[in-house]
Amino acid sequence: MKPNRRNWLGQVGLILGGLSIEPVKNLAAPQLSGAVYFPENMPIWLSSNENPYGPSPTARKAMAESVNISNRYGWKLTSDLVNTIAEKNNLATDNILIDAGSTEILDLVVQLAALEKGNFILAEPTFNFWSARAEMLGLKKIAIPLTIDKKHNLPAMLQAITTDTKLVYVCNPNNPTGTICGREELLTFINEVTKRTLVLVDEAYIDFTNQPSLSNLVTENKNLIIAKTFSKIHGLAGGRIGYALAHNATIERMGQLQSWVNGGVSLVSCAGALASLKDDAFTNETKSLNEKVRQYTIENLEKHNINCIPSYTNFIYFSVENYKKDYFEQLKAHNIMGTGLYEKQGKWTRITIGTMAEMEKFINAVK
């Protein structure tokens, strides 16, 4: 459908007027082919692990209203957000640092680790967008292959640590595999590694699981940093807002690497994040819908000889080695945006879990 004046006015009115609180299933984002900022025939976007239902209605309303005061600096709102994050995690405000997405938090940790030259350890494959930056700053990468069932090989990572190791990174649950570390094993690992070096635990997808955050550990452990984001279950990927949880001394060191401590996030994004933190109904229903659609997708993929790794996230990791057709050509023919291969051996790839309607179209493309 082509954008026209009526559609455009309707969309603007929806944004500026805010949204009433409705069940998540009625809040899927508008069809992008009819939105003013996107071209026609926009593909079904299943590549970036975004929340297809968000932002929440309260976050949308808060962001729309905050535009009117965006001529002012958001100091008060930033403080409110830090206070709310602290309360949610039973921490003090000096255990919190916010920035423009958790990728910026990862970058700050890399800068901190690279103040002294050495190496860093991570799994392979994992979320590694930040690793090139680490190498550019002089740290040597040590990549530890996952186990055969696509989980972190924590014993091997522990064994790889040297006197020059400045950082160990654990993405839990892991991207792109969707696997999760057993909590007791992870606690043992962190206890051992933090005696020797920094550990960065990326909890971008922890809200899709029943495993609690490790946030309670940071008050006593100066070498543990937890990265969190509003991009996933909160549906604010475009808002670019994330935060770190760490010991107050570690937060102070990280803050020294920011030009303006906690000042890198827009007022609009702060307003959306603050409202979203208070909208538990939205995040709970997002999690529930994700579980339902994930189960449907895995069951149907496996009917077509596509081996899936059990997922604890809003994406699925699977092998197309035994798939009889050209998987990527099938996506292209059905105007679906997926990802490439993460592992050539076994032909492992990943797909984001969209709405049920989107995943039905995805399964139809696979057929």
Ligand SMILES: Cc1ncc(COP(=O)(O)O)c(C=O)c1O
Contents of the next structure:
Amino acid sequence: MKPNRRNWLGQVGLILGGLSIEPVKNLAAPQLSGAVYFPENMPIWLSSNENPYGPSPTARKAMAESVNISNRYGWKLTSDLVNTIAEKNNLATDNILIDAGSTEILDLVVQLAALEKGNFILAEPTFNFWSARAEMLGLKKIAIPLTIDKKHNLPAMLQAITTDTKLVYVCNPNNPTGTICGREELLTFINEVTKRTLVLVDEAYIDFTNQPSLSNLVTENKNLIIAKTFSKIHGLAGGRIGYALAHNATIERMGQLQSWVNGGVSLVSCAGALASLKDDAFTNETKSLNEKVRQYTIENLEKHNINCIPSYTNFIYFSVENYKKDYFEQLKAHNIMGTGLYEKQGKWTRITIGTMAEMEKFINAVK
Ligand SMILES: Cc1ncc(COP(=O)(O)O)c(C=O)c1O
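Return the form predicted in complex with the ligand of this protein as a structure block, the form predicted alone having already been given.
Then the entire complex follows, led off by the chain already shown.
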């Protein structure tokens, strides 16, 4: 058969349609050390909040199969993915924008906000990769410290808003603290703030919680943008794929900032994301394993005078101020990669929740 666009699209459909979504039993973590591009004696990697079990088996299969058709552009897959995201969120396709990771989505929001001079408001500490870019584009940063229990101080953020505020960022749950805003409080905040300016809610970790996404609000509110990623519960961090949910008018403006609307994600990553969205068994199992291993880790850290903040995510924020040994030396000696200090006062650091075997090694290192 002579290849043409029509039968190529059919081929893509066959590949994806042929995927059987089997329930996941006993998720096996992919072997990293010694794999291509990873060093032989790679540390236990607990620094980037990745999913140690992913990508899902069905996503791996879809990605492997789609490699063969990577000589072609992936229009049909992209639109299938956008359709599926829309369906899953009860939204229309023009409420969705995809890009190469939610980092790129945050960047588009920053570019949109920076079209006018002014300031932006975020918590401190929070996920702030994007904020240097906002400053470079001329927005002034206003950082509002978290509360004593490491939550967003929404009343203080609200008070900090001026007529010059172009963007307010809420990371929910928050990275690095793992805390979550109460839903009612957050809804009131969004209702108030979006009357005045743009609010970006980053839901990178929402699927690890029992709190629903705010996605249903976007159709009524042009000033609310929700950022989501496939890097965390879907285990596709290296696939680089994320998306925005927003009012169609807002999505249209964000799309105007992309050189090619929805064109920044590879066919292979789209295939993986699409398969993963249909694999609830994988995401459910990731969530429940994460809860189990998180509880084990917190219980054992606290035995060593390490005060942990209750976490709603796949990482834990804790203070090593009262820990008897040098925490960072202990990690180094056991070839474990954590993070540095986020707050010097109180010596607060973060650890990603790996597999049970990895966290047993981590706990052994801090013993
Ligand atoms: C809160 C938050 N938002 C966004 C991102 C970026 O994710 P992505 O891999 O989709 O660019 C991260 C990554 O760690 C994150 O923690």
